[in-house]
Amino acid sequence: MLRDYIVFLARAFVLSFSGSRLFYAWMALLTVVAAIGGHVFCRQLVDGLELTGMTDQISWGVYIANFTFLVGLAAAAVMLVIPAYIYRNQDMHDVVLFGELLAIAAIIMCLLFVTVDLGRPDRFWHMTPYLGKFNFPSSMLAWDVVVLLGYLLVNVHICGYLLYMKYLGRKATPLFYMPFIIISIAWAVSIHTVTAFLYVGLVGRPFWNTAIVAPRFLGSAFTAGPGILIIAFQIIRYYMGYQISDRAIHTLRNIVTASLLINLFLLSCETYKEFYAASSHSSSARYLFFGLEHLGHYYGKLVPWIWTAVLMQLAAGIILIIPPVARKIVFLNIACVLANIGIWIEKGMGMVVPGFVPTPQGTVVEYAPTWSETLICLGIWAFGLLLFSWMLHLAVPIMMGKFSFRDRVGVATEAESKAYAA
């Protein structure tokens, strides 16, 4: 058994470096972008967070904005797990692993964004159990570390076990994966709920101190994740030859439609609460949507961002609620892109930064990401796409039966070499 596993790892290693010219070009591009981001991060380690646009007044910026968005992206895998394993939807069962692989890549990117946001990441050991002071269960940050790492391990186990059984040509034993799937359903909701509670728990920031934050996070997550998977499924189907039915794509379309409408409804509820009975606690919302006048100066850098996000989500919602239009793949893709960009802005820059403006002392300091932050963010996204592409490069041949235990004679068989030749 151990020998077979070692052979599997050796063959997977060889397959990782074999593919078409398009595959090499794509992976090379992502590697270069990730390396540039890594180089800039090394400069940030030397020079400190002064390379960023963050200040004493605004200590969270585009790093935490991406972190918040990606936690939702990881949680959205549950929208494939439930129909596939609970309702026995065969169309979704054939693609559920792709959603879990995306969750793995998203969680790793989340951890990387938290790492680059730390001024001294070498001090992370202070939160390590037995080495530092973990402050569990009193600290919400400790809860966030637990749920993120736990969700990562659960998805790695499920994907690794199912793919290895498929490689061996054996039927997977439900006892070894079904309990973890049930756990992952609740865990997926918990990771974004705990992230929302990190904001809600900061009572000195009234912009975040509302019970609707967690439902808004989940609504946006179940829009963005399936929206990205709709596009990813088409790429997998076209470039990798794996058959994904249109029914699976349109099932996700229905999920995106319902979740986007819920997210827009919750956003409208939040704006009503902020502006109808306006008070000094509404200053952050006014800054976000209309800008603030302070000491004779106008501050409104985020106003174009948030209105662009709202209009993009409204446009996506209009496309999705018109069935003849939404059924056309081109318009569906446009709606998914608009919804994801809009949610990234609303949930990232439109959620993180306004909570710091104005400060509890009443001062107004604006924030804009620097080129260093932008390059580091692009580097992490490139690394995440690199990881996701690599996992797909191995998973698709296994699921198609082109990379299996039966053809183990020789390290790289002709079937493996031709898997991505087209």
Second form
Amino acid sequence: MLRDYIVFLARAFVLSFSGSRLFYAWMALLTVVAAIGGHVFCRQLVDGLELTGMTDQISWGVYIANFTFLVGLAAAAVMLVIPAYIYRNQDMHDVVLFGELLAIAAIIMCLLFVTVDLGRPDRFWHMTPYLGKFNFPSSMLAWDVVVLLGYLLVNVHICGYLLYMKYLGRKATPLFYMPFIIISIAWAVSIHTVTAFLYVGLVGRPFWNTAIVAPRFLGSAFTAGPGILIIAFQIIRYYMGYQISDRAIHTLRNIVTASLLINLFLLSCETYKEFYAASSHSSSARYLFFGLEHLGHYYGKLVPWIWTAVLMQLAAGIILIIPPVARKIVFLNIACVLANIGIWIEKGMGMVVPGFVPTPQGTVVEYAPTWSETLICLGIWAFGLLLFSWMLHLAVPIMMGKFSFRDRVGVATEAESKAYAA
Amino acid sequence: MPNDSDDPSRTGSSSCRADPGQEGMGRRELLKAGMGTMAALATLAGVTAPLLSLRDGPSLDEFLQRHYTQLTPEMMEKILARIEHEIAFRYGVKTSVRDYKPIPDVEFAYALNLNRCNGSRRCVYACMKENNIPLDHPEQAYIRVVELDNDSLDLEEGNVLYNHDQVPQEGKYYIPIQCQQCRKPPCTKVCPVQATWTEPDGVTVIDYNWCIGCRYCMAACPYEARRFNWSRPKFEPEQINPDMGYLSNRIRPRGVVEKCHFCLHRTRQGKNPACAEACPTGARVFGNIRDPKGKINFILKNKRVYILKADAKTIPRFYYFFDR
Ligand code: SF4
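Taking the form predicted alone as the starting point, write out the structure of the form predicted in complex with the partner chain.
Full assembly next; the chain just shown is listed first.
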């Protein structure tokens, strides 16, 4: 048993480094970008967060913005899990694993984004229960760490178990994964809700202190995640030769359409409240959509961004609600890209930054990420993509039966496999 | 992402290329994997190169230090000595760092007379000097003074950056804002590691050696009272106030949060905070709210008192009042 597993790991390790030229080029590119990000992060460790554009007034920036977006991406896997395992939809069943792998990559990126945002990453261990002093259940950030790590473990288990069984050519025992599937469904909703509560629970920030944040987060997550998967599926189908039915893609299209419309509806509810009943609590929304006048200066860096986001989502919505157009894969792809960029802006910077403007003392300060911040973000994204590509590179051959226990010619000895692992 | 299966000439056997059983193939793959590992190590070295110039990284003792509430007096002794040593090493100044404990039956409160405050910012400068805030970082000051028109109470119409030759300006009044030492502090609630908490004498403090620098408390504070150490503070030796408290004005490390602590290294020894001492108009009244005959209770009973952002229900220990 254990020996088979070691051999599996060794073979997987070797397989990780074999592939076509294109595969190598792609992985090398991602590695370079990730390495640049890592290098800049090491500089940030030496010089401190002064390398970022953040200030005492706007104390969270593009790191936390990306974090928020990615939690949504991770949660979105549930949109495949439910039809695949609960409704036993065969098309979804063939692809659900990709959604779960994306969730794993996304969570790891989330954790990286939190880490690079910390002033003292060396003290991360203070968050471990018993060893450190974990402020649970009072702090929503503590909750977030718990739910993110839990979700990561659940998904690693599900994917790892199912793939290894497939590799061995054995039938997976439902008892070993179905309970975790059920848990992961509830858990997916919880990770994004907790992330929303992180913002919602702050009395001093009226822009966030509104009950609609969690539903909005879920709406945008279920648009963005399946949207990205639609594109990923086509890439997997084209380059890796794994058969994914058009029906799977169009099931996802329906999910994207419904979620996008819900997201736009919730956004309009929020803007109605902010602008019709405009109180001093609406200043942040005014800053976001129209800019603010303060002591004779105009501040409106986010204005073009948020309007781009809204227009992109509207355009995506229009494409998606006209079925003959949306069924054309080109338009569907355009809609998915537009919706994703729109949501990335809206719930990233468009959510985080205005919460700090104007400040509780009434001043207006603006924020823009610096180069090092941007490079670190790009690095983490590249690392996440690298991880996702690598997982696909191993998972797809297993799922196609091309990388399996049976096709070993001869049996490697323990020593041999150790040599491979080393 | 593509693997070799899109290449028709290679399909079939391609999946076995990683097979340990096939001699020649295996060696080539092994070589490739080895080269990959080498490349990875080289990249790693390049990535981490900047760390070689890290000068203010934590020592092992600092890294392993426990939470303030878990420290025995002996551990605290050692820590204080270590901090003194670090400051001497980095800034060339001999200091005394002590861990001042709360006085029993004392709960501090502050009252500020808005009729008297003239916006001179003397409190701000005194605070910066007392609390070792680098002078080239005025935005780091714990106190900000908001200038408002006489007819307005809306902070959003205020100006914290005013710069006049003469204060007070005609038709203006001034509200200094610092940590309000809330009875229901939103900041301590959100801290994931309990690095900030309220002491028995009502002062919310931060263990600068425990804070992980997530800045969640800054987002939570409705008064914008918290500051972050974006970089390591720089001082000339003569700018440093050598009388330091562990939870108060000792030089903060980079990457942690700080804020007003009612000068507890002074007030726990029966002195006034530096800002109250420096105020030229007597606008600032500091005292023990548990003393029924004290100044604070006199003001609460006899003046028109109001608190900042009452709707946040944080119930501050900082009061503003009007004489008339
Ligand atoms: S910045 Fe420090 S004190 Fe503030 S919440 Fe984070 S760990 Fe706690």
